[in-house]
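Next up: just one chain, as structure tokens, the form predicted on its own.
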Amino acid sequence: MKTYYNPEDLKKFGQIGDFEPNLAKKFFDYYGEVFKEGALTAREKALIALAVAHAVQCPYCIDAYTTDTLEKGCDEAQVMEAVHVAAAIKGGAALVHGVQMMNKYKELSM
């Protein structure tokens, strides 16, 4: 099945610096620092990344962090719970903006 996102492109992510090496190096240095063990374990960070990947709907990130969480020992229940956390936050964010709509609707309908 042909899709808009080519899973093989994920392997090319390191080449993103071909057009701008200086900025790519800064990004990858930062990225590497972020994912080092710190106050959070690498496993916890992988679960957060998986949840965020779903919230921003990045298929490349979903693939990468599904693999990463599995390699870090997460089970099916843990990865699915992370996805549900993302869904709850994303849904809640959409709903809370409904207050803004209600305020505007009331303002315009007065």
The other form holds:
Amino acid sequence: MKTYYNPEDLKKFGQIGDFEPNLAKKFFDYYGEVFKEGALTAREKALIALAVAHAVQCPYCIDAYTTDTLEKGCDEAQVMEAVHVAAAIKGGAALVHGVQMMNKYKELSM
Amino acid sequence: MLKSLKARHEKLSDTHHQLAILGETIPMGTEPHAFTQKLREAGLYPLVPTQIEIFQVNVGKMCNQVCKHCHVDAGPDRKEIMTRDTMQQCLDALKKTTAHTVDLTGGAPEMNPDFRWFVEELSALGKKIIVRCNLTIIVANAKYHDLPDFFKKHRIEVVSSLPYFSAAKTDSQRGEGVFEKSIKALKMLNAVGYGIKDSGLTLNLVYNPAGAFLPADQQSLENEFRKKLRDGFEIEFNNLFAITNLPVSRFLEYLLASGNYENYMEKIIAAYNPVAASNVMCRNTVSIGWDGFLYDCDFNQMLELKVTTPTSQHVSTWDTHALAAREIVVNQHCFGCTAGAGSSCGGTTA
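Please show me the structure of the same protein in the form predicted together with the partner chain, now that we have looked at it in the form predicted on its own.
Okay, now the whole complex, with that chain kicking things off.
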């Protein structure tokens, strides 16, 4: 294998159960339940998943949820806004640690 | 403007070439992935009709639009249209059946010079009439501006394609400026009562994905379209049908050219739903081509897969008994109608 990530591996996700079926079944049942229509629509959940996919930088999830959001009728503006939400939170998470840095800086400084 | 595959002399305009691609692609062509095998597993093979309820008549391939996904390969450069003689043969055949609905499609069916005559004759027979209107034809030329009134006069159910509620996605599939013209035409239909509550005039929209992916849940899409079209354009409609694109003609061309063909086939095969298979529209429909030949559906028509009734392959030799007992012709493209919630000219089936 030339790379760690192979797009074809996404189709094999279900085979995770080959090594340990019980936990895999519990996971996939849970996964299926999570993405059903509920207090949030399946479409809203797909957009959240797309944003999280970017935050955790999972290429499989990005492929999967780009497809899913397209299938759920989202347009370019909507999917990109979701990515910006992830970017804002990721960027904000880095930046807010600046307060800790400032605290430490002040603690050590005269 | 894009030209049809036929006008471009593309190899894909040859249906044998399309069928070879559909049949030979590995692993889709192998038995575990064959559509016939899936039907066997569901106890549905050979697939047979339930009863003939709908005449779907394709009155011609001529169209004012050239959509990228068109399975008819329609366009302004296509001159094949149904003659009045063949329409008369359709009327004669209709009288021999219990079919209650006539679904007129094309191309742009309104461009056939005998379209209005045909509708009037069908109306006189008391049949429910559906016209698959591409919307832009209504505003394409002054001679079509009165179509909403004509539709209203004959209480026609209008079914119109609108792949999205924004210009960018609609125009990417259907051509530059199509969205704006479609909105104008929808307003004209609303103005005479189409899509308006309690008017009795039905305006249904058709959503089909603008790319190599499957449609969303039909009800969710309908809710989204209703909100966006109402809030953004003050447009009303009755129902939205979510239709899957089948790998035929120009959509097949798009899939191959974009490198999405294999993944798309894998997707529709993986999404096979036996419930949708038992409700496929070919079981209650006969499709009639512009030249009068008979097919199990509009997709089979475009692949030139005629009905399997040797004595009744043309509307002029219509034999209700033989057609009701026929075996429906299936191939790998049929996975498009059985994927997920299913797909038909009336939307989802499962």
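Please read these numbers as outputs of a predicted model, since none were measured by experiment. Positions refer to the first chain, counted from 1. Just so we're on the same page, rigid core means the largest C-alpha set that superposes within 1.5 Å between forms.
Handout entry: Core fit, then A93 C-alpha moves 2 Å or more between these two forms
Key = Comparing forms between these two forms, the A93 CA shifts below 2 Å.
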